[in-house]
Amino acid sequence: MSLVVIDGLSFALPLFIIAVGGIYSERSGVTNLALEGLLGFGAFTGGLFVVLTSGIFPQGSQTPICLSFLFAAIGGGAYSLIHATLCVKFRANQVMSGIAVNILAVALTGFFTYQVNAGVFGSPSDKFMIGVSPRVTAPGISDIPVLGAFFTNVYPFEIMILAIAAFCWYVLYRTRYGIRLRACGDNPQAVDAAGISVAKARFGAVAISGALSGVGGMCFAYSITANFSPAIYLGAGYLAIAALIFGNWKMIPALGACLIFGFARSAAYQVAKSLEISSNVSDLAMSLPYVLTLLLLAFFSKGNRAPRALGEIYDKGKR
């Protein structure tokens, strides 16, 4: 049970911060299917920083790990501007733009990773080896049955994610900026009539989604894959989209959905490991979160209400 909780949290929380980014984008009115590409490009940027500065910092220093998350956020945010430009400035179809951004991210990061490894390190490879993040355990409370598992072998980035998510919740629901952003997704004409630029608000929201997705992608690179490689595109972006839809574009319910996906994934892995089943069956068991995604969206999202202007191209002359 403890291993299910520990591994489940390490998957669910990065998924959650990606979903928070998606909520920001979609509450502003921009459909964001590009989360998969954004998390991948962010992880690529963070991984690139780690390998290029590997000889600068002393052995065992945590500084490169901390800075890699910053660079992942910058990389994801910068890459998301492609989606924002296509959707907001050029009024492209938002679904098609998201798909194109995802495909482009896989191609670009794979190509650049190979070129950097070949040109800088002389060893052509599609991976940046960055290692695994250290874990921490809270003394005392970790000894409590079941509950203690939430404080055992915790990745530091899990604490960071909760702090960032709390700040994002406050900004979205308790500040003037958040009110304006949410209004852009429900009634952009009213926002425009108040003298606020809908385009700038949506650009900013998409950039935030890219930055948060980049952080989530870097978390997966430090935990699940222990490197940056094409394996980082494991469908987490699409799971995050499912979580925010199931959560009715609200953060707390989206967190619940992410926890369901995370615990389902870790439980399936532990069951497969304990039964010593073949790798083929084990891979099938790991698809449980995606099966749950289909079931949750099919049976529990009928009453959800998306932002009224979600996916609509804003026309300033429309009233």
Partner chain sequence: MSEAIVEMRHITKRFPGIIANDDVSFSIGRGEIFAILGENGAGKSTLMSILFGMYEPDGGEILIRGIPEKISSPARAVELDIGMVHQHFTLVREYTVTENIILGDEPWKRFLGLLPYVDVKGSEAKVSELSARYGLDVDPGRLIEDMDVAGQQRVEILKMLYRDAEILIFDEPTAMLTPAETGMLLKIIENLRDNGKTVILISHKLREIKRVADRCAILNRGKLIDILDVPGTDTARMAHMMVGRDVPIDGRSTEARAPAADFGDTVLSVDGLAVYGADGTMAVNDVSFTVRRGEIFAIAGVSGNGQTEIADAVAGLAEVQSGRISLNGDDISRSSVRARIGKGIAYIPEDRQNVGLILDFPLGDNLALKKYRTPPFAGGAMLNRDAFDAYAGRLIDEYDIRGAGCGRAAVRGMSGGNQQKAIIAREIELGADLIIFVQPTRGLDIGAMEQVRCMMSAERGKGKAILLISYDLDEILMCADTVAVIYGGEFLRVSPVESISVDEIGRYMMGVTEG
Given for the second form:
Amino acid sequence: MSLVVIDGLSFALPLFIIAVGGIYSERSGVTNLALEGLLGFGAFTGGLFVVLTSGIFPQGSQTPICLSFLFAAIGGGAYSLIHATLCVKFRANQVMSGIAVNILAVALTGFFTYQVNAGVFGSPSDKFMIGVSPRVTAPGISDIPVLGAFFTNVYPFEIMILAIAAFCWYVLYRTRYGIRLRACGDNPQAVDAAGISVAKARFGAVAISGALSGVGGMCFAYSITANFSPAIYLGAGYLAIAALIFGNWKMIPALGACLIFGFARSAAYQVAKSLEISSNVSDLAMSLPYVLTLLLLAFFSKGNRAPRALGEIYDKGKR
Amino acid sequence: MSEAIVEMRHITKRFPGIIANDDVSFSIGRGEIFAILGENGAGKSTLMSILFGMYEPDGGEILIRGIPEKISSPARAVELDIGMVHQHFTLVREYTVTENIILGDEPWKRFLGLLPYVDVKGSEAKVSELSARYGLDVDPGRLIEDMDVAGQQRVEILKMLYRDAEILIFDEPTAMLTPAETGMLLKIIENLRDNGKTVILISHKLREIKRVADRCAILNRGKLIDILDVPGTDTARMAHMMVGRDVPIDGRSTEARAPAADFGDTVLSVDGLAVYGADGTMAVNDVSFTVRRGEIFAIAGVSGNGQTEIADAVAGLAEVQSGRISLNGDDISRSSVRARIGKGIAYIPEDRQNVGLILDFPLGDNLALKKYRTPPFAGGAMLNRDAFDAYAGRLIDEYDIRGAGCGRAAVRGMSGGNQQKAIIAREIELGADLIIFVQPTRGLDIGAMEQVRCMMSAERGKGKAILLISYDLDEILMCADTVAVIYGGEFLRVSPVESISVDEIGRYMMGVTEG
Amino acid sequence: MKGRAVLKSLSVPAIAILLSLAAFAAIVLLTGKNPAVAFIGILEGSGWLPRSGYPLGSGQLTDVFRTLDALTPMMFASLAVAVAFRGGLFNIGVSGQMLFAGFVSTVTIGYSGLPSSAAFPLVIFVGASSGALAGGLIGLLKCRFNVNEVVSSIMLNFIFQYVISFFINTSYIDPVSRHSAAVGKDVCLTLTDVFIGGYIFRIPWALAIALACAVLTLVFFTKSVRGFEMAAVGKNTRAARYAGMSVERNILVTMFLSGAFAGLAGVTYYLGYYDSIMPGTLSPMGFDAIATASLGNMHPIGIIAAGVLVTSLGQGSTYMSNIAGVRPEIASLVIGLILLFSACSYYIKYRLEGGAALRVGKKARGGKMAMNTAAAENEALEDGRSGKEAGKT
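The structure above corresponds to the form predicted on its own; please provide the structure of the form predicted together with the partner chain.
What follows is the entire complex, opening with the chain shown before.
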């Protein structure tokens, strides 16, 4: 039971931070199906940093882990500018741009991982081995039955995610930038009339979604996959999109959706494991979060209200 | 006139093939209400767009407070304390009044002296104070999506005042308002002047200009005809100068009307209709009426009171919650859109670009949009493309539709007037017994407007039943035989148009039933 | 007039290809290799140029037919994308539908031991109909439950991937290859080991069906009543409903058709190009097909040309890797870039066409160009004309 909570959280929270990125982008009016590619590219740059600097930092130092998240954010943010440029400047179809960015991310990161491994380490491989993040347990609280599991064997990045998410909420709902960003997704003409650049606000929003996705991708690299490899593209970006649609483009409900996905996933795992049936069944268990997502979307998509200007190309000339 | 606050000298603005403003010069004094009068397409809006920095003039100069200024953007105009209320409001619908007003210039405080945050509460006080000073009566905490058109317009005015604008431009501000709301707006405009603001009022409605304006510039086809002192000029003269010929001042048409007894059989009969709106609330409640052959039955009302839902319900685009709709005696309440088209309903929708047309389709395909399945356009499962071309060619000639060559070009590139003509041509050619017109002349220039009204009246003459929905009271008075006034989804009054006064209609439009 | 229009429509893909190849060259240069060698390597590897030497029993034609063998499912997959796009939908679940159709056909017909004469039509039929069901499910979710088709098709991709992996691993696994057990030669839609003139060939006869489908799709798009409705729904749902069309039915038909093409791609891939299924993986072809279809401007004939290009890139990459020392993954990189640049088609077109309008627009709006300047000017022009004519009368 507690394993369900522990594993569930470690999947749900990275998913959540990616969904928050998606919320930023979509609340500004830019459809973002590129989350999958963004998280992969972020994890790639973070992983690249770790393998390139291995040996520089003393054994057991936490500095490379912290810095790798920073680099993942920078990488994801920088890469997302492709999507931003296509959608905001080049007026591309936003769905197609997102798919292009995803396909390109898989190809780019795969190619360069090989190149770096071959060129720097002389061993062509499609993985950056970066290991698993250490876990922490809060003494005392963790002994409480059931609830204690939320404080047991927690990855430090989970705490970081909660802090970042709180800050993101504050920025989106309480600051000037957030007010302008959300206005862009509702009526960009109003923002333009107020003398603010819609393009800049949207560029920023997409870049933030890239940075947050990068952080989320790095979390997966440090936990589920324990490396950077093509395995990082396990569809979390799309799950995050489902979560934000399901959460009606709001942060707290999206967190709920992520938790449901996370716990469903870990619960299915544990059930499959405890029944001690053939390992093949784990494939069935793996499909569970996706089935659940599909069902939830089918039941709860009817009354959804997307941001009014979502996917609309903003035309300054149009009044 | 006091000292000039705005001077426009020899302003010329050309678009390819047309001169929108031709050497226009005038100056506006501080603290006056200056009207710019002209028909649609006379160049009023272009002229003011230049003043507000949305276009650059090809020639001439602008002086603000005596200093030559190059107004390159609306932002620059705002810096010069110029504000503008456009016809299409630029409001964030999910935000409150205050949030909309402070957008772009948000005051902030620090939480615990650290985290900066936007001070919405503090701004609300300032908005309240402004609202009270100019008699605007706006609740700063309300959501825009919960407000009516007149309320939203007052928010736009507050937006200008919040930015300390001194020169306020209003672009056709009364187009969507009821007579009472218009009266209130004109009072606000006078209030603004009395508080030292300079107001520029773009309008083609003489009555309003006569009521509030101090001076008035008259434009015709881009040229400045004259500048008049409004109190000393009679409206007939102004109208003559605006149009270039004599026009009846009273909106009511002089053409003889068929008396009620001459209407033919009932075509459309609506009985106890109830429809839910898009937001799930009751939009139309227990509405009953009939439209007979040769009758133009008009529904008057402020936009958003259930008119669109009635039209959609009759056409089959909105679900009938309860009640009965019958066409020529057949119950069609549950019929599909296609079945209703087949039975004889034509529909010119309000949103012509998003509903009435497929902008990326060629004109020919749009003209055949309701006929493509039947011969000669289709034989079995396949289309006969030649028939599309021939049909387009015929309608382009007959209805004078321009801008799409022989029908192969997309309608996106056509002007609004021609798009509307294409829709009307398509619908009339259906030969339906009932034609629904919703806002048929909105945004059209005066030539196209006349053409559209002629077409409508010709169909009436052919014995069609016509359901006209318009927010423009003048249009209803001009065209309708019978008028129903809708408020909050209910008919407050149905009457032959000759036995109801403008004031009465106006009162009902505001939901006032007694006195 | 018509010739010029065709040329014009070709200019955008041409620019997308040129930009992608330039990026390709830059990346190859960056890794310290010669881009010309890499480029020629791709052409040689895919059979368009003769190699310096061939293994016994192979020749340039062997390579050409191998490329055509891969082109067959790619054509179907791209048609699937194009049909959905025509109806206003993005089918990014082509890979999942391919897998589903391939799996269903494999277990029903593939292992049946039927003779070719019976098996071929059955494989085609089962493949198309199971693909259509999978696609139709996405359509159903969209029109019944308002589920975004992109999200639902991705979810279905994963579900198919895992569930089919489970079935293969439990029942159909070949313990040596770790793939599903190979289907019989009689069932395989590609004729393998055909010897002509001492050379060995693979003959993908279903390519003829694919080409016929492309032509039929074009006719369907331009000449059929259903195609007209589908495009109307795709361009403007509200207007289509207003005109009396059933939006729901059209979405269903669109996804049904798109899924059927994806199913045909699946059988020509898993029971043609390959003869087995690797559990737990999706073919990248469904995604490459998006690039192919958009490079072909979603036009069935354009797709043929784009398909040849994209398939050749993939097929030539291994050989290129051998002779130029560049990793074969660069092929998918180029495919990704092609998609990226063709997504910018609007902008490229605008830059190409809008030169004149752009200059006028700049003047009019003080440098703030707006894409619908042309439309606005057109409108002004129209009004001006009608104004003038009104003046005459």
